[in-house]
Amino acid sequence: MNTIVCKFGGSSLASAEQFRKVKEIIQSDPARRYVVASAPGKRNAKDIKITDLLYRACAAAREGRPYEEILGTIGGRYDGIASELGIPFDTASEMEALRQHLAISPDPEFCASRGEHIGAKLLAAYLGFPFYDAKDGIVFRPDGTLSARRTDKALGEGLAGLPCAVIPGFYGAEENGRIRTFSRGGSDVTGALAARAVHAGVYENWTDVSGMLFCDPRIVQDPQTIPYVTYRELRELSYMGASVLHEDAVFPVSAAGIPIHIMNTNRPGDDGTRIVPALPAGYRMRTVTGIAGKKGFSSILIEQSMMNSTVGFGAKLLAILASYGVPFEHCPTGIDTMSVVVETAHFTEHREEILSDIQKELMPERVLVEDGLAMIAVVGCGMVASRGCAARIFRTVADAGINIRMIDQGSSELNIILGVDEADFEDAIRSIYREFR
């Protein structure tokens, strides 16, 4: 029998009723035996995420502000969960340890830590599983950075004697026994360590929608659901913004070959989305596996005789941008012309002395830069063999009367990118996605 690690998010564990369905569903499949939970999320629209209420009372206790009513809303939600239950779970010595914290040395990461913390302690009572703390599992390097080998090792140690378990998500330790925290939507992250640790033949990630879709239902409506995409695909449409997932959570699993399948706690009788190393024997490949993109972009374009053969060009130029902690996203050239397309959030700070050190540096004849550009990335394995598939984009945009200001296809032709104008974003992606679903 398999393992199966199984990560449930905010919403899934946002009320006694989400709990029930959350043990259903193990209950349903003796293999699930590690359950990662996340701290409860928003009941409805109008409702604060535990961790969002942890951070406020860290705030309020650093700047001697009172922080009582606070938490009071914290431990009623758990009271709320446990007494729906039927359950008996000791809230108080949770808000108690927490107080004290506050109190002496209210830090930032331990604070958020604890919506995992006592949440998971409490599904661990609702399950009759034990409670494993991540703190023993998950290692921090002192500069905040997850160190891997140790935490494969301590992880996997840690639960080799525990036939089932609840685990924290969100949070490990230094050696020192800190509490460092991933960021926001970590939990994901601790789920794929947890199923690497264990050797899982598939990683659940429970959330409340079901599967990654072809494209934003912000401005598609009802995209198709994605039945199978590969770790390089998500990679390339995690970049653009499109993810169910926390992007860190893919390199634990891909490196040991565990398939991801995203699911819906609220519909688990739908099928998801399954993430793979390669796609299985028989599926019809799709030409095109996903659409994603995002606003916000700026292109610094260089014009300069004879740049093809002037030696380091390019390199100087991405220095230039490197000094001032500037990462480029794309970079198009021709042979007197270079473009480097930078978020425009990164750029604007230092934008007239990096323009500046261009000219000082390079001595370019022109220089010119646009901002207002959408970035739109066209994903899938299939494109590398499907003949005339780059000219089926070009003309659909065309048609929909959009110019295209930009285009980059990756050297594995994974992907095609578009540069359009902001005002053209939406109607770029509707345009596409009719040619290709």
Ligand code: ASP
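Here, rigid core means the biggest group of C-alpha atoms that superpose within 1.5 Å across both forms. The model shown is predicted, which means the values in this text are computed figures rather than measured ones. Numbering follows the first chain given and starts at 1. What changes on going to the form predicted together with the ligand:
When two forms of a protein are overlaid on their rigid core, residues whose CA moves 2 Å or more are considered shifted, and V276 is not one of them between the two forms. Once the rigid core is used as the reference frame, the Cα position of A319 differs between the two forms by 2 Å or more. With the core superposed, E174 shows a C-alpha displacement below 2 Å between the two forms.
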The other form holds:
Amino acid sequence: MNTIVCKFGGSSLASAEQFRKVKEIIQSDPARRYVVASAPGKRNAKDIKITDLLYRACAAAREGRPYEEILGTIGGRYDGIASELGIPFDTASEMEALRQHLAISPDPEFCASRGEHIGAKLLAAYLGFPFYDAKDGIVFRPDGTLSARRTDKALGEGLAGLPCAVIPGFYGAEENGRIRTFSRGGSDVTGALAARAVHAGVYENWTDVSGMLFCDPRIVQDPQTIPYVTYRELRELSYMGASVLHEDAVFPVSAAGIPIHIMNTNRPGDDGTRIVPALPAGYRMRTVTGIAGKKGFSSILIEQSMMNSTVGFGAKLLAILASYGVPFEHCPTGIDTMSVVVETAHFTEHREEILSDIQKELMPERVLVEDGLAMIAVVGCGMVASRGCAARIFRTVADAGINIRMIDQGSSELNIILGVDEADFEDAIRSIYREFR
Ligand code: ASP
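What would the structure be for the form predicted together with the ligand, rather than the form predicted on its own?
Entire complex below, previous chain first.
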């Protein structure tokens, strides 16, 4: 039996009703042995996440403002869940430990970690599973970065002694015991690390959506769910704004070849999305797996006769950008022109200096900066070596009356990126969706 690691997000653990659904899911498959828990999230749109309340309490303590009321709200959430589920749980001593910490040396990372810590203890009590404290298995360096190697060893050894366990997400500790957290949404990372440490057959990530969508539902109404996506496709889509998992959650499992299954706690019968190293044999691959995109890009176009024979021209241009810490996204070139696409937000601060350095060092005939560009990535391993795919994209966008301002096809052929005016962004995505859905 292949072990399953399940991570439940904040909305899956927001109330007693959600806890019940989680228990049912865990009990329906004995392979679901290790459970990673987020802190209770929002029960409705107006609610506040426990993690946010904890950050607020910590900020209040640091600034000498009262925080008792916030602690009351936090304790009340856990108490409410425990009493509704009918399990004895000592919320008061957990809250007292937090209160003592706040009174002496309020540390935001420690405070925020208590959301997962207390919630996971409560879930462990409800499931009848042992509680495994993430501080003993997730190892951070003093600079706040994860030590992947030491984590793999400590977590692997710690969990090997337990037939099953509930593990709080989001935090770990330095070797001296100081609690450290990942960035927001980091319980996804804990789940991935646990899956790798126990050599899980699959990492199930339970959330409140039935998987990853073909494109942004705010742009296209009810887009299809993506049944399978490869790690590489996911990387391309996430980079362009499709958010489904914490970015750092993919590498630990992809390196170990462990598939991730995104599932919906509220609709456990739905297929969800499987993130896999390679598509399964016999799966009818779609040409396009998904579409993602972002606004807020600028293009810097440089014109210089005989550029094509001037060795080092491009290197100098990129070095200027690098010297101001501006990463470039794309770099389409012509014979006597070269443009670099950058995120406007990165470029704005040193715009004048960068343009003046370009004038001084490259002495171009013309420099033109255009803002208001949007980038759209059409991603799919089905496009690799497939004829006519680019033509279909360009035709459908042209038929929608949209001018394409930049085209870039990654050499992996896994994606085609289009640059369009920001005003055309949504229409372009809709037209590509209609063509490939
Ligand atoms: N509770 C943390 C947050 O709200 C971590 C997580 O839920 O993954 O960001």
